[in-house]
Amino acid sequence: MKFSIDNGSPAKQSCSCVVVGVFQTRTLSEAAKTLDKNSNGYISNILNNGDMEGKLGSTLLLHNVPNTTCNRILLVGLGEKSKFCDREYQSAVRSTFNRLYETGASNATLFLIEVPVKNRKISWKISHTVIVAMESVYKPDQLKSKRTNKKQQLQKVTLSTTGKLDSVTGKKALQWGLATAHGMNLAKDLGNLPPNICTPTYLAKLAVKMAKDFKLKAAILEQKDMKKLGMGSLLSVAQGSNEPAKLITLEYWGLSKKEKPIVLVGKGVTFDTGGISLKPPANMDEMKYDMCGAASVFGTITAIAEMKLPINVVGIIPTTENMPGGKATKPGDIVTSMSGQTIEILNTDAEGRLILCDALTYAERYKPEVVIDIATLTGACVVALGHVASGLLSNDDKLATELLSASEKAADPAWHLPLWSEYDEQLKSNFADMANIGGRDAGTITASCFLSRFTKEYRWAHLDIAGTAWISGKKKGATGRPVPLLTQFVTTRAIKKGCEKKS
């Protein structure tokens, strides 16, 4: 699907379908008013006959509208005008594309980006129209012998407005939306792949391929390399598996290497049985999604490399399986991390923090500006925040505020949880420097307290995406989150750096 931006009159569009909005109750958007006036009240007459009220997500397809040059006009319900915000806009766009795919339209011109959305500029609407459109065509069927063969005629989409549109701003917004959507699609593909295919070795090969495609630098540490570095915590998780662990680094240098990089650390447990602390069998297949933190790093780097952002970003991906083999780590074992701190493993199913802590120590060598780790870390985060917001914890309030701002702008919600020293007490061990769990209470926070012990040398934030990285049930699949949040964070940083250099 190709996208472009333009401005003009909806009545003069020679395309397969023109899309305009209708608010409740039967209130026409500006573009719809133009069409209605041009057709001598044809549209308002249909609405007044009760064919459509403007309920959010509803659609009405019209043919042969008088005095228009397009084949069809699609009316899309926008709901109540006073409540038309981010979610409502995305819902309207989603309904638009779902209906367009049911038609024979090969191209369409959408007059939705001019519809007022509270606190949003037209650039936001352009970007998120593209993201929703790309989401609507994504299918997790890459391994089916007969892939979904739904007739897909829609090839070209023009985002248009009846007012003035700055072409430079519009093109940048379009580029951001496409790059983010491509990054999300990669993250989805990786999350949806079965664990017999998406292994640590598979992810390592992907990093090498991305390095060639985008002119990045990739490096893969094998188990022997990690052993030399003293990564006893990461390697302890891999002991029960026949699949060798990998530590993957993927470096994007958009500026001089003198500029400190943003480091993204993604949890890459390609399948998590829980180890000796075995998980219950129901829904265990979904533990292939335990590498969605790693997937989001691959996706974000894809997005920023496509946009060629002037900033430095390093992805670090510790990746392994967590299996209950004969050599698997046992509850009660004590391991030594790369930092030299010892860890008593009381639950082998709290393995994500064990691989992340060594990766966080490894991140020090890049002398980072900031470090953000992303992980499907705790079920407790799902209990606390459900499937709406990712959990956010940080040792730096300013960094947390930046990430919250990025999440709000990207419409990829996160919620700031406390990281207080009182919670740290729950990690005490009689036999080691710390235990790897702190009990049931405040599980998301104590997991973050554990990670914070390995981040003393830099500004750090943690995103717990256990509730947001995938969807269960009939529509099971990876969501691609938090690629939009991370891409927005990096983009904002790049813009800020550019402004600082100019001044």
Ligand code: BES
Given for the second form:
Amino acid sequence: MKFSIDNGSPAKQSCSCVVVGVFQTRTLSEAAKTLDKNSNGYISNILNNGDMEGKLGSTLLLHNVPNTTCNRILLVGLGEKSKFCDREYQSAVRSTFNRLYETGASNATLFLIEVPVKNRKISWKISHTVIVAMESVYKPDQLKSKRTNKKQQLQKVTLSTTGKLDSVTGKKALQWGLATAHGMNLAKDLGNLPPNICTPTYLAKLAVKMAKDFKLKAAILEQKDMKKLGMGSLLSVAQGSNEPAKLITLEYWGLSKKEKPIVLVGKGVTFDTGGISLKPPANMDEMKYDMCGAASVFGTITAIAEMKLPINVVGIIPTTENMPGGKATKPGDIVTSMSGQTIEILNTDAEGRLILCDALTYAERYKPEVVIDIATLTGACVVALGHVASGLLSNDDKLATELLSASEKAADPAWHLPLWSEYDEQLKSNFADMANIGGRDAGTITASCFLSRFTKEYRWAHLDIAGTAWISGKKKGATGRPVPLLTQFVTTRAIKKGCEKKS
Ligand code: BES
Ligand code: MN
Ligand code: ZN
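Return the structure block for the form predicted together with this ligand; the form predicted alone was the one displayed.
The next block holds the full complex; its first chain is the one shown before.
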């Protein structure tokens, strides 16, 4: 699908479908009004006959509308005008594409970016139209022997307005949407791959390939390298598996190396059986998604590199399987992390924090501006926030606020949870500096408290994406989240940096 932006009249388009919005009840958008005028009330007549009210997400396809030059006109319901916000806009765009795929249209011109959305500029609408469109065409069919996709026939999409359009801003917004969508697609593809293919070795090879394609710097630490560094915690998770663990670093230098980088650390457990604290069998296949934090780091770096943002970003990906092999950790084992702190492993299924803590210590060598880790860390986060918001915890309130505002703008919800010392007490161990679990209560917070013991040297935030990285059920698949949030966060920082430099 190719996207472009334009401005003009909906009556003068020579494409196979023009899309205009209709509010509830039967209130025409500006573009719909233009078409109605041109066709001497043809559209309002149809609406008044009761064919469409304008309910959000409803659609009505019209052929041969008088005095128009396109093959078809698609009316899309926008719901109540006063309630038309981010989600409503996205939902209208989603219905548009789903309906367009059912028609034979090979190209379409959408007059939706001119519809007012509360607190949003036209650039937001352009970016998010592209993201929703790309989402609607995505299929997790990498490994189907026949990849048929009827949706491919829609090749050209123009985002148009009857109003003014600044083409520089418009193009930037288009590029942001596309880059973010590409990053999300990579994150989805990686998440959806089966665990026999997407192994730590696979991810390491991918990083090397990405480095070539995008002019990044990739480095792979093997188990022997990690041993030298004293990463006893990370290695303890790997020892139950036959697949060797890797610590991947992927660096993007968009500015001088003197500028401190943003470091993104992604949990890359390519399959989590729970280890000796074995998980129950139901839905265990979904633990192939336990590397979605890593996937989101790959996705975000792809997006940033595609846009060539003037900023420095380093991805660190600790990756391993969590298996109950003969050499696997036993509950009660005590290991020493790279930081020197000792950990009593009371539950081998709390492995995410065990690999992240060593990666977080390793992050210190980059003298980071901030560190954000992204992990499918706790089932408790799904209990607390469901599949809507990612959990956000931080040792710095300003950073948390910045991430929340990126999340809001990117329409990729996150919710701030407290990281108070009262919770940290749940991690006490009689035998080591800490236990790797803190009991049933506040599981997401105690997991973060564990991580916070390794992040004292820098400003840090943690995103628990256990509930948001993939969907279960009939439409099982990775979501590509939180690539939009992270890409927005980095973009906003890059823009701010640019402004500081100029002034
Ligand atoms: N990868 C899981 C977390 C998870 C579970 C994500 C279900 C999404 C859905 C993680 O490694 C894990 O097993 N966490 C344990 C921690 C517990 C043993 C303290 C959990 O949440 O049960
Ligand atoms: Mn686990
Ligand atoms: Zn896990």
